[in-house]
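Consider the single chain below, provided in structure tokens and representing the form predicted on its own.
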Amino acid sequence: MAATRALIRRGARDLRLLAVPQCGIQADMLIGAGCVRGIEAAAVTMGELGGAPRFNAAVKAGAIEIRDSTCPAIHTALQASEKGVPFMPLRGILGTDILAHRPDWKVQDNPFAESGDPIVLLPAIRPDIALFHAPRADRAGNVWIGRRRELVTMAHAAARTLVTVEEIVEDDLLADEATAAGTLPGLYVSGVAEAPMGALPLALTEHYGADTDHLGEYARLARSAEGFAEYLQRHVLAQDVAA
């Protein structure tokens, strides 16, 4: 978060976003902001406060490009790329009306089988960066994520990795038996930046909750541009001003 408020505060544009494999908050205030062109994602969503309402604003006005995926699909095709493979198969999608609205992905015949037996083959995806806040790192720049394996696929698959962290420790994480395992390595890593209580108004697993009446807020006002327009001021424009 810590992140997205500063691409909205320097006037980034023309963004495209992936989401591993779905988003809230952040990709609908990118939007509302004018910041991104495309999205590829599973879902926008605030979960139980419901719909992302820019993201949706944007949609029916055909603002944005959707490029409509699943959760595997995502995860599989970022695999691809930290194999440094072009392509993998994936059999779960098959049937589904998501094939017609992507012609990237082909159906083709496993070449294994001795009869009919179609699978899906998905390209790789290579992001230019791959963007996550994380509890610490260390000087080297290894960057402790504890069981978020999903981090380490980011980092493999991305040309670039830039983290936030709450903190940056004196300690070698890859030195000490108990978090080398959860460690991702600063060779994967391209530059880390300390942002206390980062993830805000999200929550950070084991370290503080989510701010439920920020978020509240923020869905309330988004609603509307003008609504939006105010929670961006409030929040985002006005720490650069303060800065």
Second form
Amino acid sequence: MAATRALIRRGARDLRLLAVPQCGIQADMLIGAGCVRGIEAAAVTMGELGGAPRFNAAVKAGAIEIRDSTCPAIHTALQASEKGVPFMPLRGILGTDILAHRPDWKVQDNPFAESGDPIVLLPAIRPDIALFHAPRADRAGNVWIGRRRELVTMAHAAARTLVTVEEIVEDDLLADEATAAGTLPGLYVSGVAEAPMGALPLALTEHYGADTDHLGEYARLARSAEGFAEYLQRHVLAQDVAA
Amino acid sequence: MPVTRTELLIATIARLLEGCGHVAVGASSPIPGAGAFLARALGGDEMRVSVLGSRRHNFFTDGGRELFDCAAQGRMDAFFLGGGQIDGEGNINLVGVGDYPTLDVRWPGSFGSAYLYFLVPRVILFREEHSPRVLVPTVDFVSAPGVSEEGVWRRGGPHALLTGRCLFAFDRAARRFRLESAHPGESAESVAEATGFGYDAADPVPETAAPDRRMLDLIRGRVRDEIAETYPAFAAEVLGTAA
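Cool, the form predicted on its own is there; where's the form predicted together with the partner chain?
Once more the chain from above appears, this time first in line as the rest of the complex follows.
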């Protein structure tokens, strides 16, 4: 979230967002602030707090390009980039309106079947940037992600990976097998910035819970463009700009 | 204490899950989650239950894709899906009402439905609101189709549809729901009035079986404690506070 706020303060424009595989307040804020040209996602939601208000308004106004997807299609298309292959097949999806609205997806018969067996082929997704927050990194740019392995897939697939962390530690995260197994090696990491409490108002597992009051305030204010502007002024634009 | 509607739904879900080895529960699903925990307790703890959003009841370690890969490997016997709209052929819509993409009402998105509906043998559709605006003749957007053409690889699909009024079973060959039982206070007529699609029905329509003493004790004790980790408000407000 710290990086999301920084993007808004910097007046980022024309971003194409890829949710892995769904997103909420981050995408909603970027859309509301006019930073986004298009979004690909399996879902955009504020969870228990209901729909994502600025996303919903932008969809209705036709203000952003939307590519509806399904969770495993996003994971799989990133895995294609991980392997450096142009596409990956995936079961299911046939007969959906998701497929009907995705001219970039193709259906072909399984070449190994004796006959028939149509299967969906997904083109590889190679993001320009993977962006996420993690508990810690070391001086060599190794980032501890625990069992959130989709972050590894994102980094493998993306051209560049930018990470914010709670803290930068002096230990070598690859030195001990116990931490190495949950570590994204610095080979895949382009930049790390320290941003304590950087996930707030969202939770960071084992570090802090979500700030539900803050999320509730957002969900309430962002229902209108004026309320959203008030939120931005209060919680994003008026902050000391470190990033 | 009389049996509540929520307890009836939890018990009905547990009965639908009988014999499953691994049941996965998606996001924002406290009642299906409680139903799965009850089925596990009744079956001597042999069932594996994975709950999205839980730390304790989540044995996945390979990132967001693992749930989907696990289903593809045939290691998941049951899953739950909902729908803003559900039609008489078991098609579900999680995207919105109106003409895509601008839509009149936008919902979060299809999540993994387009895939899991094909892969998981026993998909239980659960939607508490049972009204003509939810149970429609034809969905506006197919997030996931209830049935597929001949020749499409598919091992899974709708098994049952449980609502706040009744339980339907799904007949894949007939491509239709069949009214199995009506909850206390409902009748064949009241269900028909609230349903926007055609279906077959038992005659007379039996009443949905109430949970027995053992089930009730588990729901109000162990199951409540297990679900409280992921859904504390639900456990406290709906299933009563811990003794």
